[in-house]
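Here we start with a single chain on its own, the form predicted on its own, put down as structure tokens.
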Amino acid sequence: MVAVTSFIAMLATTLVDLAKLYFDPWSTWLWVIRGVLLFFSDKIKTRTWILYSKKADFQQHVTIENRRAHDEIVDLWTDVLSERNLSSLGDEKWLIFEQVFKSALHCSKQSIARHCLDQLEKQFKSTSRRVTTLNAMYHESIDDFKSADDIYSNLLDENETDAIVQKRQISLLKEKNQIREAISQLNSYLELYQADQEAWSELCDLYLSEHDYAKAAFCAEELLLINPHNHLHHERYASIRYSQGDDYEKARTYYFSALKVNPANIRALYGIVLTSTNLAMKNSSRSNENNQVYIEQIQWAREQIIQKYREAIPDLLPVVELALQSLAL
């Protein structure tokens, strides 16, 4: 767009030469077209250094900010940054070149994450742990588990106390499916960094895998501890203690208090709605001023969820509906 704009400047230029010869009176006119092509070509440029430079500080952000935004990364980098030259941003340059490197890999971009793990290597050579560290996690990523667990051996030898290195080889672990030994590495982690969440959260899904449901709460009660304002962490006790089926009441508990937190929790409605259905069952046979009580939350619960999908998601309403009536009572 701006070479052909470029292109049009000229040739206006040379039709002005032209006019002084022979029209005059269209010259005026000819240098007036001239000027607003000229003037669109700059704004066309200026438009196009912009634009690189609010991407360029959107990756800023997703780094800072340490959000999950690979797809974007990957084609900001494909459309805009690749095509570059990095130089004027300094050393914040390498740090993009590890966000697009770690989001290359979830996203399966295995020729880009080479790439800048390249220009990486290249600039800190093997000195550095942290680009070790990344190159065992291009290992990973093609399958290739023995020489990333080399790497990260040989760096836990080095400092046995890098959380970062102990969490890729608890991943690693998982990855190969060995999952005990995995619980058991993650245990031992947790003996060091104990207000570790990520580890806690990992620690209890790795013993749901196992319907080891006793152990899971147990570091699901943790995560609570460490943050009650989470109502994921609220839901996922009550999901649990649902699954046990041993105390319905303290599920039903629990995912108010998710609601409590977040009234947008769907997971929590349709929680209470099972776990006060199984508790309405469980005293239909006795006289039990609660069932009473169970029941409108039920009902409450239901309308509150019908209301949400009416509002978001309309066209899902018929499938909701029907799901919701094949827990009534």
Second form
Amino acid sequence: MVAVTSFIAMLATTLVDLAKLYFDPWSTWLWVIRGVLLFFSDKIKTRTWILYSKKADFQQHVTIENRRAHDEIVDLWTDVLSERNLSSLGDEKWLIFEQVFKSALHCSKQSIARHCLDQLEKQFKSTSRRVTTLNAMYHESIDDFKSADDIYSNLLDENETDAIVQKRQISLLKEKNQIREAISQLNSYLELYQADQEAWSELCDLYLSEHDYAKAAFCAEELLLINPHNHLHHERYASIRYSQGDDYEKARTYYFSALKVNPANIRALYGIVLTSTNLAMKNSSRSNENNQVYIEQIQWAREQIIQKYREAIPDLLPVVELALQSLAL
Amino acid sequence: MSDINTLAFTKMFLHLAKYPELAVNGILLSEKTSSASDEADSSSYLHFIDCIPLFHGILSLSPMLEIALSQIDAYCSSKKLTIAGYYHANENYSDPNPNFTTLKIMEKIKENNPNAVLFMIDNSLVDLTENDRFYNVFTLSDRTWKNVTDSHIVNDESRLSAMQLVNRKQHRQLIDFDNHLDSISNDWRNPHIRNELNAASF
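Output the structure of the form predicted together with the partner chain; the preceding block shows the form predicted on its own.
After this comes the whole thing, all chains and molecules, with the earlier chain placed first.
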């Protein structure tokens, strides 16, 4: 409605301009009419702009900042967007409906999710696989796992290469607490989609929840191979090796490589202190040379940590210093 | 026998509210009594007065847990507090049972305080408009869990304060140890939450 009125006002302005050109450029009446039309169309533009700026807020939450602030998105919806007519946003509103739907599911606001889903289904009918997947997600949220699974199976019958639906079926298993099955299915999936970082990360987490550190380490290694420039991959791999308990040397190596990629990674610094301390304790009866290196590096890492705390949060420094002392040999 | 004050109860609840889709855990601190013995004493009274949220997501990796416990220990020694409780919430909504990670961490905590108890979060009770508490309390002996929730007291003010702070979106301001390690200027002692509570009670 807003868009149509605005368009008509613009059109009218153009016609008045043409009339002025054709008839009499100095006609007072035409100037007055033109002034009124411009005023009108400006007013309409302002309302549309408010809507656009809220949409920008919204997109910022979702895409640019990449935070999972689902409750903020639902709040934005309830306070602002649901009160307005979204037609002036054009095709972007379907993306907004989809995002609000997912966030509402996260916050257990099924009524909001249902409303968004209805809008999407009205527009895209039942032929859209994307909307059908969302429908299945809605069933999952109301604990209707059987329907959700049936929908996913049907979608896969039509197109067995659909990665998103395959992953949703796996997360369905996780919801039902069938972790072993989820692990097995995820392994089959990864045989085909070997570069899917999200899937490797999820498999790593599943193995960790089963305390299978060896297999979790394998997944972390795959992540390292796919993207060796991500310091978090190095640090996660190191932490898994440390938790496993029998290869502190490898853990230490990867804490150092994490630090090399990102010198601000405080977990890596702490990791160096822990691993070097453990290695020095293990080797205390053997050669002094290796121990000397470990001890120097523990000292270096501690100084780095203390320096960072002194700069960022000096209030906490006494606690941290005491804690580091308690970890000492 | 144990009870919990508003600050500890609220911080625990805010941690759950901040990460509703993830497993979370944390430490509960109680006043250090002068008669701290090395053996488990079933008649000891635990008065929980503070809470330090630890991690969210993956709870089974040990290096940062060691760092966190060493810092919390150091913090406790200057405040006459002691680590006396551990809370744990599973990722899966319908799983209120302690798992292997819970066991390992409780055993580690009990090395320093044999009277420590587990606050096992029951995700289905997290609606505080319907329930007065969202967890059950357990003791651990010989790898067996014993439910001692009946001897744990929660006052009504805690429940109301927790709900109020979540309504004021304070859960987004809560800092757990993971947040601290991501950026060390985030203070895991959460002094701002204490201030919010003091402001809220008037």
